Every structure is written in C-alpha cells, then in structure tokens.
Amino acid sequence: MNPAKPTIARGLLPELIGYRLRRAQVRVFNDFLASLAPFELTPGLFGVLVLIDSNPGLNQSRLGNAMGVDRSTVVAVIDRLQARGLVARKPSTSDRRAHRLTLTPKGKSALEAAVPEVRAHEARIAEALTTEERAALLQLLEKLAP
C-alpha cells in the first residue's frame, strides 16, 4: 500500500508565472529526454538541428541569436554535433572568420527519425488541453518570450 504524499503549502509560488513555467518546463523536459533517449538528443540539440535544417548555411552567430545563447555555447554545441557526424561546418564565402552550418546526411536522417517522437511527445504533454487552449498557450508564451 502506498500512502498518499503529504501536501506542502506553497505560499505565493502558485501565483508566480515563473514558478508555474518552471514546473511545466521540468515535466516537459523530462518527457522529452525520455522520448528522445534513443537519439541522444536534448531539447537544445534537437532545436539546433531544426534551426540548421530550416536555415541551411546559417552561421554560428545567427544560430546563437536564434537560440538566445552566447557564442561560446554555440561553438560547444556545434562541436558536439559535428563530432557525432550530424552537422558540418563549411567556410563562409563572404566572411573568412565565419562558418556556414549544414546538416550532414546522417544529421538529416537523425532529425527525420526524431520528429515523429517529438510530435508524440508534444501530443502527450498537451493531452489535457483542448486545441484552442494549446493555441492560446503558445500565443501567450510567445508574448513572454518573442
């Protein structure tokens, strides 16, 4: 027999957007990690693959801006993906200091295989929401983080 967990008073926390977002984010992140464990992709790595696939030739600076992270973080992420054979750096024709990023065939294949799992994950985490509620949530989140 499993006794019910005692409840804990949360004070003003449930009134805070950040608190609610963080709790939701933890749930979403954990489900994502479990869903994509076979692909060894975190939400961040998946996002990078999607951005590069959607913007072939994207440079690391623009990728960092799109992700909201600094250049050193982008370099480390691209290093990891390149070591796995998923991303290729190609010299920019317009700026010798910059590299254009593209998915390798292995990267495209990995992304294509992961997308159905991500869609199933999205459906699972949003199952308590109606179609309208899901759309409204996405719209509200966009207002908080355009």
Given for the second form:
Protein chains: 2
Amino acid sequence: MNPAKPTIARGLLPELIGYRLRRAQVRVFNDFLASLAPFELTPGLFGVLVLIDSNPGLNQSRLGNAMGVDRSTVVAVIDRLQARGLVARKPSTSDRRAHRLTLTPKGKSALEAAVPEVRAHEARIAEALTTEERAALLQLLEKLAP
Amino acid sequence: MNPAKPTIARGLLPELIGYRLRRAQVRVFNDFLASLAPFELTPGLFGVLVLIDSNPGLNQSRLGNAMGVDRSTVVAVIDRLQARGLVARKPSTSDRRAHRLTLTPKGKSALEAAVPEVRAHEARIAEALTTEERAALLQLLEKLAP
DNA sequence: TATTGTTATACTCTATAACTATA
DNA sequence: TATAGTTATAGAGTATAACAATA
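Structure of the form predicted together with the DNA, please, following the form predicted on its own?
The complete assembly is shown below, putting the previous chain first.
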C-alpha cells in the first residue's frame, strides 16, 4: 500500500481545455527534448530549421511572423543557429535591408538526421492513442488554432 | 484579391501533435490573459489560487509538486500573491519548517470573481467545438497527460 | 513614410546549488 | 540524514522602444 501519499484536489482545473492543453504540452515537450538531446534541438529550434528548409531565402521578419514572435526575438535565435553553423544569413539582391535565411549543408544534415528522431518521438507520444484517436486529436486541435 | 501575401510552407510541423498542441495552447492562453486582465491573473496564478483553495493548508513543496515545478520556483509565486494580499503563509503547528498556504478573504473573493470569467473564457474557446467534440478533446488530452 | 534588422533593456518562468532550520 | 523554505544565480523566451539603413 502507499504510505499515505496525499492526493491533491484540483478543483475546476481538469475541466479546462487550457489546463489540459498545458499538461499535455509539457509532457510532449519533455519527451521531445529528451529525444532530441543528442542534436541539441528544442521544439522551437527544430521548428525554425523546418521553416527555413521549407521556405529557403525567407527573411527574419517573415520567419518571426510564421513563428508568432517579434522580429527582435528572431535575431538571437538566428544568431545561435548561425554560430552553430546550421543557418546562414545571405544578402538579398532585391532588398538590401533583408537577410535571406538558408540552411547550411551542416544544417540540412542536422535536420535530416533529426527528422527520424522526431518521428520516433511522435510515435512514442501517439502510443497512448489509436490511429483514429490521433487523427481526431489533430483535427480538434486544428479547430482551436487553424 | 489578396495582394500576393505569401503563404509560408510548414513542412512536417502540422502533422506533429506537439506543434498543434503549442499553437492551440498559445491561442487559449492569450484568450485567458485577455479575459482575466482585469484581475491581473495569468493561467498559472489562477491555477495556484484554485489549488490552494482546494487544498487549504498545503505547503509550498506539495504545491510545487502539484504544479510540476521546483519548490524554489514556488517561492517567488507565493511572494507575489502574498504581496497582493491574496495568499497567506501561516505557521504549521506540526512542522515548524513548513508554511501552510491559505487564501485570504481577499484571495477568496478574487477567485470567486475570476471563476465566472474563466468559465466565459472556456465557453469562448469551446465555441469552435460541439459539446461532443469538447468532451472528446478533454478525454484525448487526458490520455496524453493523465 | 514604412520596413528590416539590430541593440538595449526588462520581465516571466524556470532550474541548480548551497544555505538554515528543522525533522 | 532528509526535508521545507529560501537565496543567489543563470538561462530560455519573450516583448517594447529606439536606431540606422534602405525601401
């Protein structure tokens, strides 16, 4: 038997979508971090690599817009990825204020190596769900945030 | 017609549960923050008030455990709520190291006033879903993080 | 005038390590 | 020895305001 481990009452929290979303997200993010630790990639950094790979040459403002963060926030993120040799800032010929973001060959390799790990992580997360449930969850989440 | 607003490709991101969770959570949190702005309550602070209200006299370590954060993180949270007069640290008679956390009358009032706003926020979020979909979503999220 | 990138600055949330007072 | 609370500190992640260069 458990030695009187006291359970905590959570009031109305478990009925709230936001509370459930946060708990699920923390769980999923922690699994992601553990899975991708060898690549030193957080969900955010991985997302940036995917976005640059899928939109080569995009500028920092557009990237920030896609990520939902201010362009000043993008600066430090790209600084770090550039320092790690994963991303390059190239001059734009059409707009000399802007930088064209691209993955370096090293960045491309890192992304290609990380993707299978991300898929394995996704499979691990989805273990708690049937195929149908997983599809339903994605669809419901998309209704909340298209 | 739209003046050539360029859409961004998101690669494999939309297939990932974590990506969808994060987008939904940002959306829900922002709505919460806007709804509860008059009370100056974030989702986290609201959660703390609910947990203390539902478990009067619990100590900081147990609260941190319930929130999934370190006990050192709890200190500043309670400091602020105490400074605002919403939470009190009372001495425990059974363990002189520990503080018994309780809501002050003002904290109780604030919580009681905030709950209807939270329910309104929840209803607004759930507008995108049918009753059945909302129930299904909560159930699926609970499978990911019990 | 408006936009792109940048810097300086600040605030929140979080953790680790070390300390104290108790247990 | 172990636990409760605290402090000092550090690191993400985020934003706002102001600036230079360019559009």
